[in-house]
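Presented below, as structure tokens, is a lone chain in the form predicted on its own.
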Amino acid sequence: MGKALDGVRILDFTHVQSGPTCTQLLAWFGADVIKVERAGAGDITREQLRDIPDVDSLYFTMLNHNKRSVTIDTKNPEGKQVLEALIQKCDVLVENFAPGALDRMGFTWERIQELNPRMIVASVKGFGPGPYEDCKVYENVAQCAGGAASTTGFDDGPPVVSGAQIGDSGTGLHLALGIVTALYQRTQTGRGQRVLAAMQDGVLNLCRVKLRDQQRLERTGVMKEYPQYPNGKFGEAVPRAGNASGGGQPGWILKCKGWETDPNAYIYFITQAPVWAKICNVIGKEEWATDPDYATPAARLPRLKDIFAEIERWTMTKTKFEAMQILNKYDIPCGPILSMKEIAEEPSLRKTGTIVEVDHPTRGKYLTVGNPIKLSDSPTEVKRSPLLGEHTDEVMAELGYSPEQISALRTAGAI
């Protein structure tokens, strides 16, 4: 069985996280991803946050599966010729350099079009066109500039960034969609195009409900599903909402049995309107189902704090898994707060390929995330990340270079 992106060749100029997330996803779908790295050093994450001396870090290995690595000196004239040959052979060039870096290397959009008019050039940048487009951006900067941090945390505390890498990995996912879309359009037009995914834009796209709430706030001055209602005050901007669900069904994180010693002995509980009577029965407050102060969603909104306190008295008598088992029987929406240790050890995630164990020649076996998108006709096989320059000779031969020419280029320092 073939892969979805068989025959697509990606020239990967990315490093750290946002770009490698994108190209790894394309590689999982079958694209031939050729990662261009600096000789002797490579992607900076090879050596960042190492847990084993002189071995590629988990930071690198978990973002560069299924790729081939070549080392090329892009400042060497002969190395530049190798890059030109690669551009002519590849379908997509992906980069997340600082703004203007590709142009300074001599590979402007116009030059790339001369070499290969079918080439798609895909870029991750911090900001789109505007006053900040030349600024470098990292994960937490993107979360702050995209609106996530200002709306995360509790109202009586500072803004908080998320543990989810919505700036880096989130933008990489957006860029991958843009690349696949551009490849599809090329089947109609025969032409390449530029694809831009700005990190600020990607974070904002994931925060759209907060932009929704900003407009609601401007019109009404209050948002009744937020914990600030009815006793708190709303300012001009969307406030931090703690663990409120952000939707029409109020939710909160509640303590479970063992919370005193286990920082993750909690459950997320949603008081969904259609199962309200069942919730009342489970927690032993049957009278709330008909009490006019609790029977309707509108009546419950001013009393959510007290309602969740009563539900928590019940959840604290159960472990998070016991509570989930009981609540699921009645279709009451809930979810345990799973630690990374629990996720890593969850058998069902291994079975689906969401968590994968990979064997590496120098670091041995390690766990990594697998492809989060499952295609029935294009199953993903997660292969280890490449060693630095591991495939240079192989790729050069595919470009038509003889062993003697490859040796001469290596002597000249071009590869």
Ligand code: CAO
Second form
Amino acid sequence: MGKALDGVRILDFTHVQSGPTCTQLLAWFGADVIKVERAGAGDITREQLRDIPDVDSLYFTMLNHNKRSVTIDTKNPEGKQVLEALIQKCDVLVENFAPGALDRMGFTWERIQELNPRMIVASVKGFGPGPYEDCKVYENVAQCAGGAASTTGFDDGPPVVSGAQIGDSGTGLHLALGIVTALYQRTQTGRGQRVLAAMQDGVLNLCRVKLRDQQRLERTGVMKEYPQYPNGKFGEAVPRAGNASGGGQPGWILKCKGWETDPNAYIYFITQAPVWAKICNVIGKEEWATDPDYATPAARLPRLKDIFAEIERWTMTKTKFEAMQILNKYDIPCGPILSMKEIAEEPSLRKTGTIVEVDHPTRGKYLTVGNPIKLSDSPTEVKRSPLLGEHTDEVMAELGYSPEQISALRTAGAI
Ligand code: CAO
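What would the structure be for the form predicted together with oxidized coenzyme A, given that what you showed me was the form predicted on its own?
After this comes the whole thing, all chains and molecules, with the earlier chain placed first.
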């Protein structure tokens, strides 16, 4: 079966996490992704957080599946010529260098346009134009600058960053959408364009509901679904909401049986209004279904702390999976707090290809997260990441270089 992006060639100048997640997705959709790396070293993540000496790290292998790797010295004049040939052959150039690095290599937007007016140039940067545009940025900087950290954590503690890599992988996703959109527009205009996804913007986009809340707070001074109501105080900015539900259906994380020794023996419990009577039945508080102090969502809001304490008395008598099973029977929205160990072992995620076992020539077998986006006509096959420079000769031959030329370029240190 064909793939959605068959025939699309990507010149992949990405490194670390944000850019590679984007090009990995495009490769899973069928694009030919040619990753350009520095000879001898490659993407810095190849050697970061290694668990096996001299073997590409999981950091690298899990972000670079289905790509080809070529090593080119982009500062060598002959290396630059090879890159020019690649620019002429490819549809998209994706990069996440520090601001200005591509220009310093000599590949300004104008130069790329001269070489290939159909080329789409897609970049991840830390910030968009403005006071911080020249800054280098990593994941947690973006989480802080995009509004995630100030709104995450508990009221009485410091700002907290999330384990979800919303700055890097989140921005990679945004960029991938920008790229396919630009490819679609190119079918009408015949022209390439620049695509920019700034990490601050990507994080803020994912924190959209918190800017909603900022404006609600300014208008009313209070947000009744936040734990600060009625037990704390609101200030000028959206506070940290602990584990409160983002929407209008109050929720919290509650202890389950075994919580004393298992750090993940918890369940997320939502007191969804339509199933309130069923919740009362399950936890043995039938009288709350009709008691005017508890029967309506508005009446419950000032009492949420006590309500969750009561529900927790029930959840603590069940494991998170037992509680899940019982609550699901009554359509009560809830979710177990799953550890990475439990997720890695979950058979249904293996079945759907969301967790995949991959074999690697020097590492052996390892688990990875497969393509989370499933297309019915473009199935994803997860293939191992390339070794450094594994495809240099192959790609050079496709560009029309003879074996003699390839070996001369290698001697000159260009490739
Ligand atoms: N051959 C020769 N030189 C190469 C090369 C190659 N194949 N590939 C890269 N280089 C050079 C670049 O030309 C650049 O050189 P100059 O600084 O002299 O122009 C240099 O290597 C590397 O660039 P960098 O500044 O991007 O790398 P860094 O490790 O110092 O910074 C990072 C890393 C991530 C902070 C920075 O790239 C950045 O801010 N990127 C944008 C935001 C981003 O994506 N951040 C998320 C990263 S994931 O957490």
